[in-house]
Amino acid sequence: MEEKKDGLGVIAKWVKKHASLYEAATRHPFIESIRNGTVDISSFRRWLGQDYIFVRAFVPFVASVLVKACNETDDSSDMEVMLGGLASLNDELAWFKKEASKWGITLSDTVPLSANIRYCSFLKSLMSSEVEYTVAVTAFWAIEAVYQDSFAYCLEEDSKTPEELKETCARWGNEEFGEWCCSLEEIVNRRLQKAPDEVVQKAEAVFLRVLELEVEFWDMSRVGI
């Protein structure tokens, strides 16, 4: 396998393969919108209500991935990371609530648009026993990185964020979270670089797949579809 031929992590070729499609996850124009200072803060709302309700699905999908790596893998490190990850889900839910409350959001009537349900399905269908760690370790780090890497743009030095947006930019683009990532990704890369062909396959498309959703994600924060 080619990826495992060379010095650079096979997420990084994907990264470089995959180019456009990273770059649409990544500067898509919401993105755009708040790290320019023109962000509809209506858009802006509707992120924050679907998003609490993304990350309340996120967390029984951590706590999958959590289980089979207690199952799966042979680095006893990687728990740690797992673990990090799913005790920071609770601080980052009771972070939605008080920022709702801020915005005058009520989370209890929002409902989950077609973009956020297709998501949140596509997390379900990867806690099946049936997936491999791997396979599920790489959609992990491919959420947690689009957000990483987004929001860690909207605070570069000549961003014109605004004021009241850089608290929730700070919270995914921070540079503690950015290590915590890369750790993640280490695993991802340690994993990939043992695995069969077949496994390779399926996370790659799974990465995919992940780019795509975040892409519909930020689309549907936009328009409210």
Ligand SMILES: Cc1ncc(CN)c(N)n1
The other form holds:
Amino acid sequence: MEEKKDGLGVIAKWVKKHASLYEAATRHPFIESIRNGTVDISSFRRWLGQDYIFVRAFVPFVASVLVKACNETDDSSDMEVMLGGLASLNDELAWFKKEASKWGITLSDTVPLSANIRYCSFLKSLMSSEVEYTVAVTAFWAIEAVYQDSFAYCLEEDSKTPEELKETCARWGNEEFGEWCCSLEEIVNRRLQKAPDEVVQKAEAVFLRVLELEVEFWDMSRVGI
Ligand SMILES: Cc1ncc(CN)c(N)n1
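Could the form predicted together with this ligand be given as well, to go with the form predicted alone?
And the full complex, kicking off with our chain again.
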């Protein structure tokens, strides 16, 4: 079992331990290009179409985490945090449709690229009832935290994010979403603190895999692999 000797939660320790991969996922050249105003709009359009497909696959994954929270948690307030995440995905899907029409993207014609297919298969594998709640909720936190951290960075005071992309950045970079991610992180830390070593190891591996898949996802916006 993990102990909190230095005041840092397990997640903060992992972010420190795997700083270069965490940075690769949250300070990717695509994100840097939004932040410094040089973003290639065709990359942005590609990302938008692919992310809509991803979010559609993300909904059943989040629903599976909610079910696990209801069945396995030691704290009944977890359910509300998961439900909040699921509810915001409803708005997110509507937002994607509105945004796609603004940029002239036909979502029904968008074909998932291989990095997206890999990521969606990974989500599916985590939906299995054999995957513990602690492991699944770690993945949920990591997936949301990468977007929160990346897009909040694009909204910092010295950023040169183009006006027309600020709404996109605010979708995940806003303070309220940041606070919700912190609530999720607290749940993950609480679970990891009590989990057997074997589950903690699985959760760390899942955290790292999410970071790799997020890097590949951003890469897709540039090269269409
Ligand atoms: C690939 C990816 N990762 C995370 C998120 C945030 N829900 C997203 N929309 N897309």
